[in-house]
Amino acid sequence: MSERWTQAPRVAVVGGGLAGLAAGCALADSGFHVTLFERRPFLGGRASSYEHPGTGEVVDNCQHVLLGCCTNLVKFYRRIGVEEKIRWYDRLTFLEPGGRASVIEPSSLPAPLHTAPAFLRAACLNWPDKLAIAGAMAALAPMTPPDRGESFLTWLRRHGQTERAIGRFWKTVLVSALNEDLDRVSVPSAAQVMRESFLKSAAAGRMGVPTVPLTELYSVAGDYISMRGGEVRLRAGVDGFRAEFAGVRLLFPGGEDSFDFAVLAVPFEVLSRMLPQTSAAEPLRQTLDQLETSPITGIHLWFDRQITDLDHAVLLDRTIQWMFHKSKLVAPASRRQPALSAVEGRGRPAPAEQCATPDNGDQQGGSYVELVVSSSKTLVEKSRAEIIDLALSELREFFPEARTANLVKSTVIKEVHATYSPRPGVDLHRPQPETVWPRVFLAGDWTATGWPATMEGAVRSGYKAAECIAQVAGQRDATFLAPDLPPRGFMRLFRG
């Protein structure tokens, strides 16, 4: 620290999803004294998990996984000591209504071939739809093309795509991992998902899926910011702030408090009610104003047997996309720590949509699902009924076992504004960490990380953030990004 600090600076972290927890413990690692105040009873954001009042079960707000190339995200896990609580896969099951399976796996052919044998193989798509493919995945690897405002539909069928190639390869891949339909969706956005997962390298492809409830994965993140000195203060809702000659003065309902320096680690829509009503503020209230957000839903199944033995599912040609068996994944309560309960007011997500059917059934050797629709616009107006009724249709024509199957219970979580949606132009809307004021830094999956709406994209926004305050303060060689994975075989050739 340098020497002008007669004593450690504070710091303020406004917002305890991924992107305040990443910027709080790599500072309460560099001897500041980090503050973090969220507004919800736990932390995590968007990645959290509660105990649903009309269940008795704990779940996820949506499924979240991760990929070998996040290497910032894998460098927190292993910064808090969550690293293990991880199961790593390198198959994916591409299942057809009817139940016909196309596994994708990598080989030992050098990157970008290694996965070109399973896709060979690959029985959901015809030989026209793999020579398309092929020609733009060639056409991706050299470079990332750069956002000229045009949608990545439009640059598919510029390039020769195959309607089924589009919607079994394309639009499976990309809209669950961008959150967002095709004709949306940036070229340099898209350009980015596929080199980085696909092309790069077989480990940068491997598909990372937590084996505890998300909130119990990062509420360990709390307890490492206290650990070094720092505190975590939950149901604590800032309102405001007023930045000051050498401080941040943060506004609470009913007081304030001052601190060195601030980091605004919350969703766009809500930075914007934050901001000053002062003309320095109004550049930013602009930009923000330019970003969109995009939903998800996820549909939360017990069956009283088992439906299948696949860990998880991408699912082709319906509403549904993905299938997480999370009675397979997630490890038993017995090893884990007490679950949140919202009954007691710590964890109940918003906005979200908590419903369930009651318990009826003994769920010793059933089946728990949990079922994702990205970009689930279609299914914000619909009720419960209707989106469970929609998803134990689909389900059936994928897993024959769940026709005789009964639904024990279940629930639906919408997740309105999800993401940012990744529309062309975009980045040009997306703000460094860097403000106006030189006390206030932003973080987020919504700034200028290079990486789309994604926790890896969270976690490199804290992290930039913290090297902003870091360096200010006077820790001139302060790095806490960790590098990209390296490409390897082929893709060595390509500057990227």
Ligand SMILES: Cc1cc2nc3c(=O)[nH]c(=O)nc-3n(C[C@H](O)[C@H](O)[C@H](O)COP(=O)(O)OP(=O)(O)OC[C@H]3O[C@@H](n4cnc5c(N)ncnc54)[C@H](O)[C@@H]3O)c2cc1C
Contents of the next structure:
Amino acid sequence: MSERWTQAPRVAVVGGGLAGLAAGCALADSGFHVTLFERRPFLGGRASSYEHPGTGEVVDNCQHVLLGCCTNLVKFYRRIGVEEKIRWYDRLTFLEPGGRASVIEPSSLPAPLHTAPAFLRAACLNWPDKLAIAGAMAALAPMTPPDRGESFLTWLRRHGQTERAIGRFWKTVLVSALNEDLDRVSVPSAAQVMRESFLKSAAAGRMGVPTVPLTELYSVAGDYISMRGGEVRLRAGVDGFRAEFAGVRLLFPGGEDSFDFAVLAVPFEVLSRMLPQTSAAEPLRQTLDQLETSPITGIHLWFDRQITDLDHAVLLDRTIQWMFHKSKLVAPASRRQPALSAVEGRGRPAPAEQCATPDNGDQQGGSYVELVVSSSKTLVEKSRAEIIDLALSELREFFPEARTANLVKSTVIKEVHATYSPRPGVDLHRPQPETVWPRVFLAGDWTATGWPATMEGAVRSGYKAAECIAQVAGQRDATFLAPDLPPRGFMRLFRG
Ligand SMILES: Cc1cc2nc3c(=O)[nH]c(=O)nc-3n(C[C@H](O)[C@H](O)[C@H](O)COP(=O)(O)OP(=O)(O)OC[C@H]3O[C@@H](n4cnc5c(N)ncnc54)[C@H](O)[C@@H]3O)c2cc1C
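Please supply the coordinates for the form predicted in complex with the ligand, as a counterpart to the form predicted on its own shown previously.
Whole complex next, starting from this chain.
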């Protein structure tokens, strides 16, 4: 710590999602006195779990996965000691209705050709589809194209993609990664995903799945802050702030408190309400007004028997996009631990509908699967019963065993404002961590990280904000951000 400070600078972190937790842990580790304020009674924000009131089960608000290229998230896991709670997969199974499988996995060929043999074998695409995809990949490999206001769907059509290549490959990968429809996705956002996860190296494309509920994974970060002299205050909503000459004053329902620095790591629409009513705040408020959100829906089904041997699968050509076999992925003890109930607020799961009897078959040879629909705009207005009916009838097309299995219980969790929409031009409206107030910094998956709204993007934003604070506080060499994975094979020839 710099000589200027006679005692550890006090940093307020507002928001206990991944952005706030990453910032708080990095700063606590660097000698700052961190106080983290979280409005809800648990940590994790949009990546959290709770005991679902209707089913009595511990459920994630939605299945979360990461990729090998998420270097900052992996560094964060290592820092807080939960790295071994992620299980990694090299192969993805794409299922067509009817059950035919195509497995995409890396080979020993140099990047970006490492998945080429699997692609050539994939039954879900024909030769014109594969040639078209190879052509578009070749266009994306050397560099990320600039944002000219064009949607990625238009870009794909300009690059000769067949309808099946768009539907079964591009849409499948990108709608899940970016949570938006291709006609609303910017070209750089799509290119970033394809380059980082598909082209750069085999290691970058591995998929990681948590083996414990999300709040169990992330609450450890609160302990990490406390053990370094910091404080984590739950059920502690912050209403606003007042920037001061050499600090910041946080405003709470019942009072206020001063800090040397603040990281505001709340969703963008919350930040908009938190900004002071001053002309200095106006440009940021206008920037935030430009951001929009897109929904994700998770459908949780408990059956009286196994419906598949697969741990997870990509589901083609239907509304449901992914199947996660939760009873294989998460230890039963973790799913049954007492946990906090859902509370009010953004990201609050909509009231869930319980179908059938509340008796979990999963202990007696039953199974629990979660189906995920990203960019689930068509489901937002549907009732829970309609969504479950639709999901069941589609699921039975992929897994014949589901036709005879009895549904024991079920629930639907709609996250209506799941993530910001990465539409063309969006990067103009994603702010850097620095603000007009020298002691106030921003973090969140929606800030300018160069990454989509993901756990990795959130952690990057937290580390960026923490680096800014450490540097202002005199730690000139503070570096919290992890380097990207290096490109392998022929990808080393490209810089962009
Ligand atoms: C359904 C769903 C599925 C997803 N799937 C994936 C996935 O598979 N992989 C992936 O990488 N990402 C996924 N994401 C995205 C990922 O969850 C987010 O990008 C990330 O968690 C955002 O973290 P954050 O810290 O930026 O924001 P948040 O998690 O929103 O954290 C903000 C925190 O601020 C708190 N807060 C709000 N107001 C106040 C206040 N006034 N005072 C104090 N605290 C306040 C909130 O309660 C919250 O805890 C998914 C998101 C959703 C919703």
